[in-house]
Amino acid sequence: MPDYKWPAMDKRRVMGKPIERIDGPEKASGRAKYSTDIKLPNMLYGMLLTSPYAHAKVRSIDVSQAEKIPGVKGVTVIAGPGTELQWQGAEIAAVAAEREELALDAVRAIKVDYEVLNDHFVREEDFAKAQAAQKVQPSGEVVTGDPDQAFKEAEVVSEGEYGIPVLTHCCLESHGQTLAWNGEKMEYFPSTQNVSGIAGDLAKQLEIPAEQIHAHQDHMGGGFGSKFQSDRWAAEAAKLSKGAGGRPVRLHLDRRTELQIAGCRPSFFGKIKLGAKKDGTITAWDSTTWSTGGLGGGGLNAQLMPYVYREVPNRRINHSSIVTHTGGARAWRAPNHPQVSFLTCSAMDDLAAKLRLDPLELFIKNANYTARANVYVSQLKKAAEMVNWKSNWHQRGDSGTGPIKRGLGIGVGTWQGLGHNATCKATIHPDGGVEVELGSQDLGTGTRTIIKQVASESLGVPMKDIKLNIGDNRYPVAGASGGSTTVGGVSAATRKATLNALEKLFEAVAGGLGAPAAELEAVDGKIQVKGNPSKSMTWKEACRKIGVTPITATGENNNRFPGGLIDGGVGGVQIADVNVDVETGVVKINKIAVAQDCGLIINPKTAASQCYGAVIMSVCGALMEERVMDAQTGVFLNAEMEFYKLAGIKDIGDIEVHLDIVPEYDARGVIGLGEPPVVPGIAAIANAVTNAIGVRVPTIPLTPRRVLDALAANERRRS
């Protein structure tokens, strides 16, 4: 069997490069076919009605009108009579036509009689009114120590109240699929991070054996968590497209369905009281915390508290879900994460304000509370010199006269990262070619690059000679694209493959190099005998070799077994630095500093790009968007492009990315770098602002309205 550790760091030729992106050329010209792309002949556009209440029941349905329109091809009803709609944008029917104007006709001649129920609840913020309105759920208390008296013996105790909204996924190409009927077969072109396992999820809805549906896709236009399952509306589709004699139907949400229902992220409030010695070491910690995820409740897990310093000796941990009359949860880039760091980064800033401590002196005095304490002192100390933290910052509010104020804040996170299951097949061809297989996905990230680079290093030729095929569940299955789990999943797997089929090749050609196949080794094109460049052939002379047949195998990941070349558990930290103007409230953020701890890097500047990736939504969650939900009418107010609001380049600030590129993390294998680096942003942000204002904004996003209105409240209470 072959070695399948990785290549030492001093011998890669081709892992560890910076190598670019090798779809980047297509999806820069416009080459690149998303499911929205994909228009197949007699292509009928499927349309969604859906509920404009938040809580009612449908009394009676019509859609023979809708039926009439001339181009209308199918109407399919979702919510018969008596059904109950339990949020905003709940499906109700589905339609599909020859154009998608006479797609949006039928759906606005479809006639609905709704009783209204006037009960909902859409707003979680005030717990108060969350228990009169009987939506708590509480989760139980958790004590750990004698918080108690850890508090009556605290030299100091801090108190403050955090908030963090429900944040919609916004994918910029919405949720849906492209999909016909052949007989009793289906082609089917999802957007979905879950190529190997979206057409048995469909096939269950459908109630038909999964071998029945052929997924493809090629590129996906953003998921973040949320593009796993195949959803009501590929089931409506695929009946429509049955309907219709088998034809094309493509039904993609429009934006305003896409932001009621397609997922969102938990909110999470909370009441957090710490105590403290006058060195700043925590000895107690109190929170009591509520969080909705819509219907379902919260979807949180706050016995993530306190985030990273979770092993504060005396904690009590309090937690309640909302049940709210809205869209449901669905992961989002690190789930939980961002909303638990938050929280606890700001209580720990809070509490180094109120002792007079230096805050980058308290998180690493409490770093001994942390799972990997010397990896926590390094990535506080590095992201303290990128932004030159001990000429820049301040004592909370001493940012000198004039309205502009400058501030430093610290975040930091965790996650697991350990890659998923995964089977690839490597094949090498009488002709030199080789092909490798895998049933996974390319959200955009950059794995079609880092399999072509894990290929290229395991068998000694160039990139542009592998072909890859993946994005197709006829290849070997590959896990869901979820987790940070892609990179570890599929370059463990190609290391196994690519060897496998080498250690085949090797056998082959032993014989005319007069050496047994266990001393030979593949080098820039050659199958030589290790260390002896003299005794070889050419890559292509090997592989003719093999005959007519050509060499197959595969290579499993399992994440049960790593085998050394995967690993889990990174963290991170990160330092924003921002000016804020205290007479429009308006934040500016100047850098983003990101230390980010990781294993093996397959590539630096797509793992870096990972990083820009995570800054970028952390900004968007710290400065501007969230769900406004109207209490009377339980309308979702913000559910278009206008009003929800996303970053441009201008909002974005600079961003200086380290990672540990050593040899001790290094020896750890591949870890994924997808979720950790947006789980500190929105946490430094906030406590920036705050050392550049004085006062704590207690909710995000600092909107300027928010910002303005914590100094006004400031005032009030000196004066």
Given for the second form:
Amino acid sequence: MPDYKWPAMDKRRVMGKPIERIDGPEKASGRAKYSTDIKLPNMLYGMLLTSPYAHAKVRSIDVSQAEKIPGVKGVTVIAGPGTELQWQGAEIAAVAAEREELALDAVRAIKVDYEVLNDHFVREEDFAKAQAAQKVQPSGEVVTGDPDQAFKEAEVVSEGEYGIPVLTHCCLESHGQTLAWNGEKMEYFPSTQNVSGIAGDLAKQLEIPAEQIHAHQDHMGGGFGSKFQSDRWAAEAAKLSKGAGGRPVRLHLDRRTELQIAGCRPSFFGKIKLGAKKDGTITAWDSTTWSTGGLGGGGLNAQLMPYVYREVPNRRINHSSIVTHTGGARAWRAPNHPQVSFLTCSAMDDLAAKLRLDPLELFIKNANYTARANVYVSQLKKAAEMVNWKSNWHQRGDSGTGPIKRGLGIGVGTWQGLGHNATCKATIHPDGGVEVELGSQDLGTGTRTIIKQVASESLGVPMKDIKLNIGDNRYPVAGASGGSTTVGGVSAATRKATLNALEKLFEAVAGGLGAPAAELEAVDGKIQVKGNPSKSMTWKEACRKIGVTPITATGENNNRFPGGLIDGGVGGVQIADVNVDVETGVVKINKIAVAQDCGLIINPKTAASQCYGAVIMSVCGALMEERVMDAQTGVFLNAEMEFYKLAGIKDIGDIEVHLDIVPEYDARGVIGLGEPPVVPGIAAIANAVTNAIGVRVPTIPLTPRRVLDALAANERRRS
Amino acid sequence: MGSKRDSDIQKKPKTGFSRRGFMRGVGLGGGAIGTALLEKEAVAAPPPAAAASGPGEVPISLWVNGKEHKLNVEPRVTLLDALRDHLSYTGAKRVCDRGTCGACTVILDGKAVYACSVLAIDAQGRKIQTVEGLSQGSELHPVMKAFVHHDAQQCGFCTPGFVVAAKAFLDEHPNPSDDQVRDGLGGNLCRCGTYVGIRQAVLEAAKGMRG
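Same protein, different condition: the form predicted alone was shown, now please give the form predicted together with its partner chain.
Full assembly next; the chain just shown is listed first.
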């Protein structure tokens, strides 16, 4: 068995280099094809009719007028008479037509008689109203140590209220698929994070054998955790296609529906009380929180608090779920973590302010409560240095007399990662060609690029000479891309597959080189005797010795036995530097410093991009993004991108990323970086704004209105 | 999508505000360029070359990337949908479909516009340039090269719109400052968060295009 361990850091030729993503030219030139771009001959356009009400019953539905429209080729009823619709956007019917405009006409021609149910809708931030409406499901109290005694003995007690609303995924490529039947078989072009698994999921809905569905995907326009399943809309498209004799159907959600039903991130609201010594050592924690993930309730794990600072000795944690008639929650990049980070770090920052302590000192002083104190202490110091904390930090609110107030704030995070199960197949052809195959997907994280880097490093063959095949469920199974597990899974599987294939090649050429196979190495397009480059042959010469049958080999990453190639568990610290105009309430990001713990970095360029992107998502969440529900009707008021706001290029300030690419961390192996950097940013920005304006804005996003409201409330309290 | 549904949902949020409306209101100017261009287009648009009326499909001709295309579309079809579904220019993406995100940006008579907010029949007789028309064969446009070099893309779905917007911006600002780039590309949105690379890419492309 080959020795799979990664080459030493200083010996790597391809891994560790900032190589441009290999599908970059295809994407930048507009040639890359996404699910929404697939146009098949004779294709029909699909569209959904969805519920305008948050809670209603379908009394009757009449599709006859829709069916009569020339060019309409099928109408399916999803919610027949008697069906209770549980949220706005719930699917009622689907149509397919020759042109999209005709599909829209058909949807409009469907007559539905609704019985609107008089429900007590609640906005999830309003706990008292939710309780009165009996919409609260407590999940029980968890107590560790003796919090009552600890609070009695505490030298200081700090209390605060915090809230973070529901966000939606808002994937730029909407959810959906293009598909077509060919007899009993289906060609399926979804937009998915789960190429190997999605066909089986759709097959289950359709009650057909999974092998009848062939899923393909070259590119996908964002998922962030919301695109693992095939979903109802795929099943309806399949029915419409079948009903039209197998004609292809393309059906993707319109933007409004995507925001309403294709996934959201649970909210998190609550009160936190901290007990501490005067020197800032935290001794007691008490949190009472609530959240909503939609009608199913739950969706947030409050037991992750106190976040990162897990080992506060005395803790009481209460959490409840609020039941609301809204579309369901889905995994959202680092599920739970940004929310619990925001609440925990806000409470710690408020404690520091109450004690008139430097929060940097307080975060460092309590580091023994974290799982990796040395990592967090060094990152806190590093991030502080990056924003010049010593000269730029001031006590909360001591930010001068002018209208522009500057502030700094800290956020921390952690994530597990590791690697999903994945199998890679490597083929070496007698003509020297190399093929690498996995049923994986590139979400834009650079998966294609890092697979080729690993294969190239292992085989000594240039990246351009390796043919990589991903994005097809006929390739060897690779896990879904979620939880930052892809880079670990595919890099370990590729390393093993390519070295297993190479071992067979060594056996084929050992005789010719007059050395045992175990004495050979593949370097720079040659096979040579280790340490003796004079005894070598070119890659092509070596491959000619294979004979007529190509060499194939597989390699597997087993998540339960990852070996030494990959690891999980990283910490991260971010510090935000902001300006707040207290006359307009506008928050401007000056800079966000990122100190991110990582393992072996295969591609520093795409790794940095993950960090930049994650920080920008945090700016969106901290300053702009929010699902606004109407408390009277349960309607999602801002379900379009003009009002569901994302940050633009001007809104993000400067971002500086420091990755710990050093032998000590490199030795841990590959660790995913998709989620870790998306965790600390919201907390950091919120704390920076508080430091600037001298008062906590309890609920984010920190819109001008909320900032001005918090300042006004503070003035009222003072006068 | 009955009329009931439309009227329900198109209520403006009570507590929300439009990013651009707000920026304009307080005179910060950020992110307004795309919209501003659109408004200009609406005023400056000449009458369509051929009379078109509905209902039903009407014959039109579009001049895309230097090539004339004849097609039949309903008058309500947007330029974006005509390009994507009738002509297979799929570089421009449909994302917000409401003139907010810029993923559908094309160049119309030299100006960047949101193709989702222009009717195909109104684009007749005008020069339409899409992302596909910027590269020369397999040779990438300097803006595209710079996007690749600075990793100014992740999922890539907003990227063609950004590339076209950047090209149009650089045509008007061949020597932009970093601040001008931040203002000038405010009409496009990215969800993966690629703005850091885009800033660097546009500045580098400017140098490359000046030679």
